[in-house]
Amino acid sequence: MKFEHKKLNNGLNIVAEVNKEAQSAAIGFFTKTGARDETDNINGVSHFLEHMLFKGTDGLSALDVNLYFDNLGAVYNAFTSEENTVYYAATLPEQFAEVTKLWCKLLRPSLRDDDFNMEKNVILEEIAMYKDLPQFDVMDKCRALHFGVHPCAKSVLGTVESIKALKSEQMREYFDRRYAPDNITATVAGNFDFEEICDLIEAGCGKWPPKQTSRKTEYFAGTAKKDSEKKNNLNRLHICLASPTVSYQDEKCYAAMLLAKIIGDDSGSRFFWELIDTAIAETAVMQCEAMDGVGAFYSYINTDAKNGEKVMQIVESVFQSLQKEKISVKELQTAKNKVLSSITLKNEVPMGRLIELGFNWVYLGKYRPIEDEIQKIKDVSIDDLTALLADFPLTQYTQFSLGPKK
């Protein structure tokens, strides 16, 4: 595999990993904008724009866009997070140039009022749908409680109030400001001709004016607050915990990733043996979310309401034991095996490699080959985990619970 990089005159970066042995190629446009870059009155606009790009351009309708991708046999989609909006597609090498040209067009959409007004109802339905999913709802509310006044507290979907009040002019202003070429990274992976793809991207995107977009990346330790809510339509208790950890830019993020596996992997972890294997909870998992300048561990537990107090006693016991005694060599090696398997399997295909390649450039501004990722995980020691726990005690967590009224 060969790494390639080109920066256009307007600041748009093209990063690529060429693999002539691959049977497909994938492209993604990583736009460094998400919920944390919004103000309260336009909360949800990043996700709104994700929808709007599929509505087409002055020369392409929404139907045209769908037919175009389908005729090319492309696997395509987009996603929005607190920090990024990513548009991607994967297809056969012989169709790849056409897919690239299509995305270059779509990244300058028409943003029609008629489409805006229709999509507003779609997004309000999406918010209502996720409100009916307690796992999503409890994690969204826990994130907001944990981050408090920090920008990462904002919901990716926005609120019913913010979406209803959003004006098409506000959306267009946000698009002009954030979808600047110097805030976008075009990422390519798989079997393709780098010079050809660069020429296509430059032809399609090279005249976009730069904006010098920025973002505040201040660290935040979390509020450590506790709150709860009861709902009529729930039969189970859903608990989310959040505690601070390192950012994506910190080398200790590998230790944080492994620690989350040791504590809350869906099989063979401490949560698994203490809560799942004993039939006290149905779900008990932990994930590490390393972000731009800040990070958080999130734990999610689904249990019978009558077990709530017992669950939290066990969780406290697990967290306290980690502070008092070292993690075993076996636990660490098992976690490494799981993470290494996951990373290797994902990166074997261009679509999986695309995400790693893009985020490493967005967050770090550099290329990191898969071999380096693997070595950094292998190099994590028990002392590294001990030091991480000393700096970020898991016992200092924010908690939000959703449970039944009865």
Second form
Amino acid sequence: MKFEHKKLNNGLNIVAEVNKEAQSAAIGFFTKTGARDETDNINGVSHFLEHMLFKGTDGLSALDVNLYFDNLGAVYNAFTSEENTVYYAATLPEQFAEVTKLWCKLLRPSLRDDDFNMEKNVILEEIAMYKDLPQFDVMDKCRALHFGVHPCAKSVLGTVESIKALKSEQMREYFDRRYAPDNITATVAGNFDFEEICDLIEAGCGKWPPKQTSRKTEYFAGTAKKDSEKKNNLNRLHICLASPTVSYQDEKCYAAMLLAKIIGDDSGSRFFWELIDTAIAETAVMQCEAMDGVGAFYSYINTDAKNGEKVMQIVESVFQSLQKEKISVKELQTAKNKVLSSITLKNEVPMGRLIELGFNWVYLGKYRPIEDEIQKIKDVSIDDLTALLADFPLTQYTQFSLGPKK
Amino acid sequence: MTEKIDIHKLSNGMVVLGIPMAQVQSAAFGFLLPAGAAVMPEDCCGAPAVIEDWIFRGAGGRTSRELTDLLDGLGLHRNASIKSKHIELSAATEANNLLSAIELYADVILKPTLDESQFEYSKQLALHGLAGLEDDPRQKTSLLLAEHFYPDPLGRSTVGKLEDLQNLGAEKCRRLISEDFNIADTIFAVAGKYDFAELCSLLEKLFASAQPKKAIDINAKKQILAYHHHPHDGAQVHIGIMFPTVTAQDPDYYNARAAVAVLSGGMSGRLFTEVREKRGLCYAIGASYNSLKEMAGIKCYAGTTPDKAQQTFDVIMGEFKKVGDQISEDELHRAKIGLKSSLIMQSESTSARAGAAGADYYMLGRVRSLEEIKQQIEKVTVKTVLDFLNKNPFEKFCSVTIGSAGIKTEQ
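Starting from the form predicted alone, produce the coordinates for the form predicted in complex with its partner chain.
Complete assembly follows, chain above in first position.
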């Protein structure tokens, strides 16, 4: 695989990894903006704007856009998180130039009022949909509680109130401020010709006026608050825990990722043996979210409401034992094997490689070959895990529980 | 590109399928064991979910922990799913771990410990899964739709029924495993990087001693398609609709797939355009083709807030009724391109390719090459799709809603 990079005069970066063996090619425009870059009065605008980019430009209606993508047989979509908005498409190599040209156009949308008003209904439906998915709802509430006044507390979807009150002018102002070329990385992976795609991106995006964007990235350790909510329609207890860890930029994020596997992988982890193997809970998993300047471990547990207390006692004892006793070499090696095989599997598909490639550039401003990533995982030692646990004791967590009324 | 498909039968009849993929370093494999939800006796709904967990709690003389440590140590990405006819045990890994992984799976399938004390845990987990369904109305809609659409036992819940699960005992489950884990009727599929001769010789060594068992007959009852509402105090009303259609063996199969793609192939599909883009009624809306060997359906899901439920249902029904009147050349062209390109892109994943090979063999008795599927899609024309839709109009249907309000279906 060959890495290529070009920075356009207006600051837009193009990063690419060419794999001539692949059956397809994928492109993603990684825009470094999300809920954390919003203020309360426009909460949800990043995600709403992501929907609006599919509504077209001065020369393309929303239906034209969908027809265009579908005529190319593209797999295409977008997603928004607390700190990124990513637009992507994968096609067969022969359609790839066209899909690249299309995305370049769509990144300068019209943001028409009638489209804005209609799409508002869809966003409100999406908010309602997530209300019926307690595993997501509890994560959202726990994140808000954990980050308190830090910008990462903001909900990606926004609230019914903030979305209803949002005006199209506010969205346009946000777009002008955040969708500057220096805040966007065009990422390309799979089977394509770099020179050709680069020329197309330059022709499509090279004239966007340069602008300086920035983001506050102060570190925040979390509030360690506890809260809960009871709802009529729930049958189970959903618990989410959050505790601080290192950021994406910190080399220790590999140790953090392995630690989350050791504690909360869905098979053979500490949570697995204590909570799932014993049938005390249905789900008990932990993941590491290394973000821009901050990081958090999130655990999610789904259990019978009557088991709530018992579950938390077990979780406490798992966390405490990790603070006292060293993790075994075998446990670490198993976690490494799991992570290494997922890297192999993920990178075999251009869409999988695209995500890795794009985020490495967004967060680190550099290319990281797969071999380097593999080596960094292999290099993590027991001492690294011990040091991480000393710096970020798991016992200081924020907790949000969502459970049934009766 | 001509794709190679490896096929071999072990001496006891177990089928081994392989799709070599030169460009990858991984291999994915799956066993289709004929012990799915529909195969279970009347009072054992949910037994496959218990069995699928229990067999991994120790096998081949190893304890549960020893076995899990070995499987995890290989970095396996494991999955187990319950289908109408099968329990599917699958995994993906780096290619050099493939044979070791298969040896462990052979123990799980042929020599599970089935320890009594572990049984209760497996049963409790299945009960958790059933209780958890109440907090996932979308998933529940899908299961209820299958149950109400397919004649019993074909559409039987893969998660289980409370009473049956509560009454299920270890002895009963042991008997089900010994009767239903019929190796001669099991399909094994692998995709990715592997040596087929070496693989077949290992599988022969591991599985050949398992003697064929009597196949289980299933007598499906008659099903009347109707509307079912389940009250739920959630934010949305979850709507599921299913229309009968042709199975994967039918000459009209590709016409049915093209019709679904016209309705819901991409964001320019009719359902997305009419329900979401023009009216803003839903976030989630889509239709998909769903087939068992005996019968098939086109399934549609939409989630919307209660005051929009009736309109959402009416617009969806309108689109299904209209599609047989007219399809433009452009629409069909998009549908075909979408079907072909998603086929090729999915084929880059070893797991997807192994899963598709196993499913093909079960449904058709052979594995279709990508080239064959492409050619069949190519043959579809506006006329063939419209003729098919006129022969099989979307008239009868089954529908399910979960939410605070029901709908009027006029059926």
